[in-house]
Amino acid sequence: MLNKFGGETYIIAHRGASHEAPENTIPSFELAFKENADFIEGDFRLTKDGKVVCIHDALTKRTAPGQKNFRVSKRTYDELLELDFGLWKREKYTGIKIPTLEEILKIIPRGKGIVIELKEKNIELVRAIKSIIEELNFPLEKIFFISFHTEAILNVIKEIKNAKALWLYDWRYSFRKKKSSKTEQKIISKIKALGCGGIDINATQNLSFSFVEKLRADGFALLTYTIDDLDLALKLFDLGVDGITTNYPGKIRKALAEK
């Protein structure tokens, strides 16, 4: 959908359609596309044997509760396949396994894309992802790379030519001090210093139109997370953000379509 600047605002499904399906699993991503998401967003880590798997936490206990608690980086892919990552969410998802990046890229419809969050800062993760993208010939223009780790962002810039790498930032606001943890100008200065393509920012606090204008004037992309409130999603659309990340892609899509 075109925002007020005339650019497209993407609906990005946070860990898939995670309002209903178990996060970071194939059913969650498939449901997100059924709900007309433009992009899916997933979290990626390396296993002990070098597989790129989709899981948010370093440990498996939250999304595979009541089973062996594995540290992802210390276990092989086959060991992680022993766990059920679906039952905790709904009984109908019993038996869902942890997906690999390859499996996820193969189910993305033509014209749709993925936001890859790098949960580790090591260069081996970036190189493994690059190899998979090249092997599957997945269009690079349909990928955003994001990370809280600035080292990970720099690794993407170094290893993957023309990649869209965005700094992932949690813009915390102090109501006691009545100010944000960083000023808008400091955020923009940080992006420029990194040499990355923009920012993916926590927008549950207010963003200003002037901030969006400054980012756009400098050619930076602006994605926002995690937006489940309809009124806030509409406001962000009006501000002209490039992406709205949500656990409810269908609901947000419907709200914007009816605007």
Second form
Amino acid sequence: MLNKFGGETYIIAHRGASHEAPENTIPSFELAFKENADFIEGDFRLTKDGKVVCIHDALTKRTAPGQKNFRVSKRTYDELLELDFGLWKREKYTGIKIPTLEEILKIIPRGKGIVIELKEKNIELVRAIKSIIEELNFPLEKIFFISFHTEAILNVIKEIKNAKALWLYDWRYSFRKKKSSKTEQKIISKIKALGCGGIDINATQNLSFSFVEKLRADGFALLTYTIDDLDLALKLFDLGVDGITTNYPGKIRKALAEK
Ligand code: G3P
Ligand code: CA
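Having displayed the form predicted on its own, please output the structure of the form predicted together with ligand G3P.
Below, the chain from earlier opens the complete complex, with every other chain and molecule after it.
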């Protein structure tokens, strides 16, 4: 089924092709495009001196273990460059540095895109991202902005005209209670209240065709995360979701092609 944007369900590489390469690094994003991902997804934060860098955690210790443990927001970009973000994953990635948003946007092939996750809710982050996009003339239609922070979504809507801003929601389903953490209706009401362009969710096990249809009827986009299971990916593809976020873009691409 075609997605809302006129193509097939997008394959979105979660933190790059992070099954193999160190997450949120240039090699991981390059590999994602080699594996024919449509979009990459990355996590963004501001350094103390206002650089937009790509890192999931507020602290560096998980992805730069055995080195100084920096809080990203309290350190300058130059200080963060002291750390190695590749070695922990595989030796061949030794020496890989934290990437900036500029560096990432420059390696995105024409026609491909990026899902920018805002890990902080401050407006300075959105303003800094906006000026980088404008400076590089990166096509806005090839960007989704997502955040668990509703304030960050509102900042995007306010600061970046025509941005595709989606609410990122950790939708839990309890098999024991046979109940979701929010009803479909509540989710739709929340999207409408935020005035955003749709949702990015993880509760894919109970995603119904009727919910996908309802979102589509209201003109909302629907992305899903983080899907590494082939059967689930195929099910979501058949449901017509707009995007599947995965750590294994190549594997999911192959499964969809062989369908
Ligand atoms: O694509 C959404 C997903 O990236 C959100 O979760 O924790 O991997 O940033 P997380
Ligand atoms: Ca993320």
